[in-house]
Structures are given as C-alpha cells and as structure tokens.
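As a starting point, one isolated chain is supplied in structure tokens, in the form predicted on its own.
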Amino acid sequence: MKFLLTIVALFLLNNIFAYEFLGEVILDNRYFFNEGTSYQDKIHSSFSYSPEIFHEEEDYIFHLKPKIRKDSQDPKRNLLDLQEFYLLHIGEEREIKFGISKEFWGVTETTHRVDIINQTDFTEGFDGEEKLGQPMVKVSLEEEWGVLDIYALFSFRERQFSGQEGRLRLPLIIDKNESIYESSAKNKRTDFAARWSNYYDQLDIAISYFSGTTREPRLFPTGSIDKPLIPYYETIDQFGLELLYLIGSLAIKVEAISRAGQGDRFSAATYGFEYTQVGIFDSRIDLGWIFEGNHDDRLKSSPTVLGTRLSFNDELDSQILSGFIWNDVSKELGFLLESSRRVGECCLIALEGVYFEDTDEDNNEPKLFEAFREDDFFKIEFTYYL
C-alpha cells in the first residue's frame, strides 16, 4: 500500500500548480438537558478541519481530503484522517482507484445494512454514518450486463468510541488498544469485496459479496475496572442484497444481508418505502412521507421508523428531516430532528435534535437506547466552505 500511496504522492507533485483548492470549516455545540450517566458535562462543543485539493484531467482524477477534529471534552473523539487520497484512472469501459476513500453501499435511510467497505467513526454521531478513509485498490468495469465493482482493502481500521468524557457512549468505557483479531495477520490482513449493480426500467438492484474482518466488534469484559470492555474483530463473509423499486412518486427500499463468522449465520433487513408529495398546498414545498422497519436474527425485536423530509426547494436549499423510532418490544421510543439552511454561497448552518424516551419502565426486555436515557441532545453546527 505504501507503494500505491507515493504514486499518488508523485502524480500530486508532479500537477501541484493544476490543482483546485477546497474545504470547509465546521464549528458545532452541542447542549445535553441533563447531566451523563458517568457524569459528563452538559455542554459539548468541537472544531473540523477538512482541506480538500481536487484534480481533473481527461483520464485522470486526483482528490485529497483530510479530516482534523479537535473536541473540547473527549480527548478519545480527536482525529486526524485521511479522509480521501487517492488517484482515479478513468477508462472508456474500466475505472481503477488506488489509495485512500470512501465507498457507499445501500439505499435505506435508517440502517445501512450492506454498507460495510469503511469503518464507522461513532464518535462523530450514534447513527454511523460518519466514515474513516480506507486505504484500497478498486476495479470497476461497466459493461450491458451491469457494473462490477471489485476491492482489495488493505491496513484495516479500528472503530472509533468515545472516552471517559464523551457522551453518546455505552456505560462502560471500551479499550482500543488492547483490541483482539481473529485472524492472525490481524489489522494487516487484505479484506476483498465485490458489488454488482444494475438498473431494469424503475428497479435498481445491487448484490454484494465481501470477506475480511468484521467492521462490527464485538465487545468482551476483561474483569478489569479500568478497561472493562475489549474489542474482538473477527473474519466474516457477507452477502448482501440492495433494492429500490420506483413507482411515480413511490420508491420501494430493501437492504438484507447473510452474515456467517461471528457465532452462527445470521440475516438481517432494512425495508420500506419513501413517497413524496410534490407541491404541497399548491407551493414549491415537498413532503416526504418515510416508513422503514427492521429485522435481525440476533434481536428479539429492532425498531421501526415512521419520518417526514420537507424539501423547500429554494436558493438556500433548505431542508427538514424529522422521524420516531419506536420498538414495540421493549416500549422504547426516540425522535429525531435535522434540518439545515445555508448561508448565502459560503455558509450552511445545521440543527439536530434528539430526544429518547422509555415508555414501559417496568418492562423487563433488553433495552436499546438504555446507555442513552440521559443524552437527550440539541446540536447546532455551523460550516463555512473554502
């Protein structure tokens, strides 16, 4: 991989004075109604830096983009990453990308269950959709049959969690330097993943193969007060299946995966759909009426999702994305608010909401917003591109 990454390096110096210069500054605060678990602060704020360099040549694209985040409580929610580093070569039927990216997989809204290339920073957000770079070579080819993507993923990354002061964090703070591999190559084995997609008139369809180290630990008690939990990534197989069925106004979604190599094989599904309604009350507003539902084998019952998404559809491209979660087993239900506005052509302001809430105390089934009983959060976050 070294080796891929001074090509990069060399084409990046050889075209210095040809390159376009971006980024973007973001500043967010994020205020918590009571007091954490552990006793963390009520107010939590961060700063992100993201220099962005980008290069286009008629068979060539170079793109550069790191990621410093510097936060004001957690030392553990730091980072520095490289975030994009890589060199594009673009082929009348065949692209191929080596270096350092991001690659998305998957058409729900709620749970991405085939997205599974780069690993989840959760530090930055519960949901997981915040992602570190992954250092790879990728082939494409584009043929009548449909695209076939193939990787080879290399110098796997480790999930990031919160520290003793972060919030948004299980009860028990979970120690990454003492992580365990199943593999004995462990955070040096070559993961391989491959995705087939196509499109039939208003199906798009993806399935999805990948073998390599779980990007999902799972976490072991190590008896110790100090470092109670441990990390275990161990090798799996996955197949995954991604669907979206148009229908005018109506788009049908389905993500499911068959997962083998941590305990037994299991499977797993996000499913259902999103319809808008376009010009509401004769203006330019759409509404967007969002249902999804949940399965896993591992669970005895996953949440189901019932949200709205107001698109204004004006100069400032304002939006509002707002749902429930409700888990009828266990009588947990959360809400959740975004919504973002920009600021003439430099700024874009941001604010998110969420609330948990348990409905059945006295129910005895496993809870799953349990670690979070005391995060109910309101974040505004302000970002000024380059």
The other form holds:
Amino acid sequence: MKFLLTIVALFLLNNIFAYEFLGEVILDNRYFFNEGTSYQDKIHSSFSYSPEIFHEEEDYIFHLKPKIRKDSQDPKRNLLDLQEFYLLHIGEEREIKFGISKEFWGVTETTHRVDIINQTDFTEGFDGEEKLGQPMVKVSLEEEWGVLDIYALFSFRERQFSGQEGRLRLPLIIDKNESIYESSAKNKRTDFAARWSNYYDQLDIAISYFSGTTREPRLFPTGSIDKPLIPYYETIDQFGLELLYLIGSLAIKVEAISRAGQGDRFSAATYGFEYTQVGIFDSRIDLGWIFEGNHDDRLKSSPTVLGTRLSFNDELDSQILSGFIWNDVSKELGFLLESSRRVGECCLIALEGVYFEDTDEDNNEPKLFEAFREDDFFKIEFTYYL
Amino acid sequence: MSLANVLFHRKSIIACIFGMLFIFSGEVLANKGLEIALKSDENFDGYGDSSSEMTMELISKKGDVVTRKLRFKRLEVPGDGDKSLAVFESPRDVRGVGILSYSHKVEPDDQWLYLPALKRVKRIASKNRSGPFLGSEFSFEDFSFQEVEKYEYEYLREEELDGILCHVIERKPLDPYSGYTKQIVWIDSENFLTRKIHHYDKKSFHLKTQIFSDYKIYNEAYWQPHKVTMINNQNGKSSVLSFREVKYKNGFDDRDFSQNSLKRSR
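Output the structure of the form predicted in complex with the partner chain; the preceding block shows the form predicted on its own.
Every chain and every other molecule in the complex is listed next, the one we just looked at coming first.
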C-alpha cells in the first residue's frame, strides 16, 4: 500500500497544471406523503459534494473522486466515501487499474443481477444504482476474442442501510456494527472476479464469475429487546451471464446468475426488451418501451416492469422515464417516475416519484413492498456542476 | 482483411459492379452520379486517422445560442466502414459521455454509448440514426461517415454555387431506417468536395439545408471543412458545427477505438 501511495504521490507531483478539477454539488429534497411506520419525518433533505480530479497522460490516467453526503434526518445516511481513487496504466497488451473504483456489469434497466464488484448504497437511492468505491487491482486484456477483466478485490465494503430516522427501510433496524462474516478473515478477505465479454454482429455477450464475500447479506433477527437485524455476509461463488441482441430498434436483454453459498444454490434472472420509436407523431420526441420480467428461485413471486422512456431531444435534454411494477402473486402495484432536464449550462434538475398500492389486501401472499407502504414520495434533486 | 481486399481496391470492385448494372440498364446518367460520389469519397482514401475538437452551436429561431463541445476521432478501416469515437466535454451534465461507432458498408453500424456516472457501456440500436444528435438539427445519420454504398445515385446537372462550378447529384438512401427519402448534393468540379446538401424528409419536403465551408487541406491531401451549418427549413432553427485542432495521421489503431478505450474516454 505504501508503495502504491508513493507511486500516486510521484505521479501527482508531475505536471500539476495539466489536471482537470471538476466536481458536483447535489441538493436533494424528498417529500413523503405520510409519516413513516416508525413515525419518521415527512421531509428529508440531503446535501452531497463530490470534487473530482482527473489527469491523463500518454499511458496513465489518474482519477480521484471522493463523495461527502450529509442528511438532515438520518445520521446513517451521512457518508464519506472514495468513489474513485485509482491509477490506470494503459499498456499495449493490457490495462492495469490500481486503487479504488466502480465497475458496472450488466445489460438490463430495472434490476442489476450480475453487477457485483461494488457494494450498494441503499441509503442514497431506491433503485440500488448508487455504489461505494471498491479497492481493487484489475487487469484487463483486450484481444480478438474479446475483453477479459480479472479482479482482485480487497477490503470488503459493507452495505449501507438507513437508520432509525430514515425512510424506505425495513421496520426493524439493521445494526451494521454487529455484522457477521462466514470467512474467518471477516471483512479483510480478498475476493476474486473475472468477466469475459465480446460482441458478434448484433449480439453482445458476457460471462462472469465471482468468488468472495456476498454483497447481498441475509438479515437475521437477534431477538434482543429493540430487535435489530444483523447482516450475515456469507462467502459465495456466482456465475453470471449477460446477453443483448439487437433486431432493428428492438434490444432483447437477459441477465442471469447462479449463486452458491447462501443456503441452496439458486438462480435468478431478469429478462426483457427495450424498443425505441424514433420521432413519434412526426415530432423530435423518441419513445422507448421497456419491459422486464424477473425470476428468483428464493422468492415465490417476482415483479414485472413495464416502462416508457420519453426523450424530447431538445437543447435541455429533457427526459421522462415512467413505469409500473406489478407483482402478480401478491397483487401489488408500484408506480415510478423519473424526469430530468438541464438548467442553463451548469445545472440539472430532476424529479422523481414513487407510489405503491396494494390492490388486494386480503391476499395472503408475502408482500414485497409491505415495508414501504407509508413511503410514497416525490423528490426534487438539483445538481450544480463545478 | 480478406484476400479480395488485398488484391483489389474495394472501391474499384464496387464501381465495376455498379457500373455494369447501370450499363445494362442503360442508366448512363445514374452512373455519372455514382462516379462523382466515388471521386468525392476518394478524397478520404488513405487518410488513416484524424482527430479534432468540435463546437456545436444550437441557434433558436429567435437567435439564442447554446454551445456544446466534443472531441472526435476517426480511424479508416480498409475494406469496411470507419471507426469513430465522440466524447462530450460540455454541457457539464453529459461531460465524459462517449459514443463509439463502427460503421459498415451495408450491414447496420455497431454503436455503443458510455455513461460515466454509472460507468456503464450500453449497446445502442443504430437503426435510431434518424433521431436528433444532442438536441441539434443534425441527426446521428448526418454525423456518421456516409459510405458510398449506402445510397443510389442520379446525376442531375452542372450548376454554379457561390461562384464555384458544381456537379449536382441526387442520392437516395438504401437504408429503410434513414430519416430521408432523398438528398440533393452539390459537389464542386475541381476538388470534388461536398459544398451543400438538401435533405428531403419522408414526405419529400425539403426539410434541411446543410452547407460545408472553410475547407482547408491537411497533409497536402485531405480536405476538411471547418464549418458545417445545418438549417432546418421547418422550425427555423439551425446548428453550426466548427472544427478546431484538426490533425491527420495521429497513428491511432484499433485499440484507440475499442470497448476499453470507450470506458476511459471521459
């Protein structure tokens, strides 16, 4: 580690004027329609700041991006995280990345089954797309036969959960301090992962493997008086498959995993399509249709999503993404809305809304959204780019 | 690269085939249209690669201007279409977004989009090429390299345009997903450079006028327009693309246009 820091320091001192200094400030206000099931407040605000330094040389890239977040209500939502802090060496035959970074795997829009390198920050977003930086050494080979990425992942990152005052959480509090690991190395275990990807004509394909501490803990009650849940991080191995096939404007997508180590080996998949109509009604507006179904061996039922994406193609890049989530077994319905547009040259404003409805309360099937029944909300997010 | 490509020059084969077709059908004028398109295309033969910085101004009907900046590089692929990589620098919210395209002569192009906030590479349907490019009056189609094989041609007339003698040809896109039914192209008779294009939409309405100006020669061989203006006749808006820092023969290879290069493009 000292060696790495020395290299980084030497690199930083070299040619300081060629650095790009960037960053963003985000103000986020969430308005819940009701008080929470544990009487949490209706209005939650947060402020986050991510400065960014980027530097590129002939065969090196240096990238630093910390993230600081402060929440008005829930101290568990405060965050100090290094999202990116790496040195990337670009060689003739391969790329090597040292440091902390984020890596995305996957093709689907609603659920990301295969994506496993980074831990999810569930306190930030409802969709699980916000991630924590992961320390790694990554070697990437790119040849005629495709791209092969090999990862060694150090220092496990725990999942972020909302606290007592937070919203969109389970009724019981999850106590991170009591986390249990299957591995005797606890959160110091070095994990391994590999992913091969390539494309053949209209087909994109990737096959991946991960061996290490699960990013998705199972939660166990402790039985204590205030009954918190504790996360249990098993050691798993997981195979992943990603397929995307284009037929004209239609993209057919499949993501599937098979995981061992958390009870019986199980499979889970997300599959569906995205179809784009360009210039609807002779306008500049594109309309995209998204359909995605889910399967998970662990659950009796998995929801289906039908969504639309409207891209206005105006100078403000206005977009509206909306969708229904339907769980046929439990008869639950969710509605999601995400829209954004640019404000001036510096800023972006985004509106987001989530609404849940149990259409059949007499139905005795396990309810997926039960915990969120008072958590319908809308959110206004304002981003200022530095 | 196939043996055929090594033995013969790709364009001469195609010219032969097209030529024969037109001779048999007696379409002598059509043949001349293709001949001029091929001559114009030859301007780029052997360019190897190029890079430039682009500024795009979106001008509203009232004259308000919004500016976008991007970096662009291109690689010649013998026997196939070109590879290109465009990376946005501004506006800030799309900074680092990259578009990697592999264009092909006849088959649909391959295109990937990189979203730096999610660190996600997304394959995109190249059939959606008729849509606007970054809110401008240019479509993705106008932006991509226009392979000769993707159109059929007809020679119309000779005509002076701003004091320059031009060949006027009509071309019809063969791609059923093109946003245009036909294009009238003015190509000057001296250097065979495209000077103006009239784009006709699905209803054969003269939708857009594209003007190429400020041509400069690089490496004593490659003509590059430094200003491309697209005027939308329907909504009164226009977009102006200006090129800076143009450089040919950078020594790029396939690795500069790979999936990994897209991810580090920001």
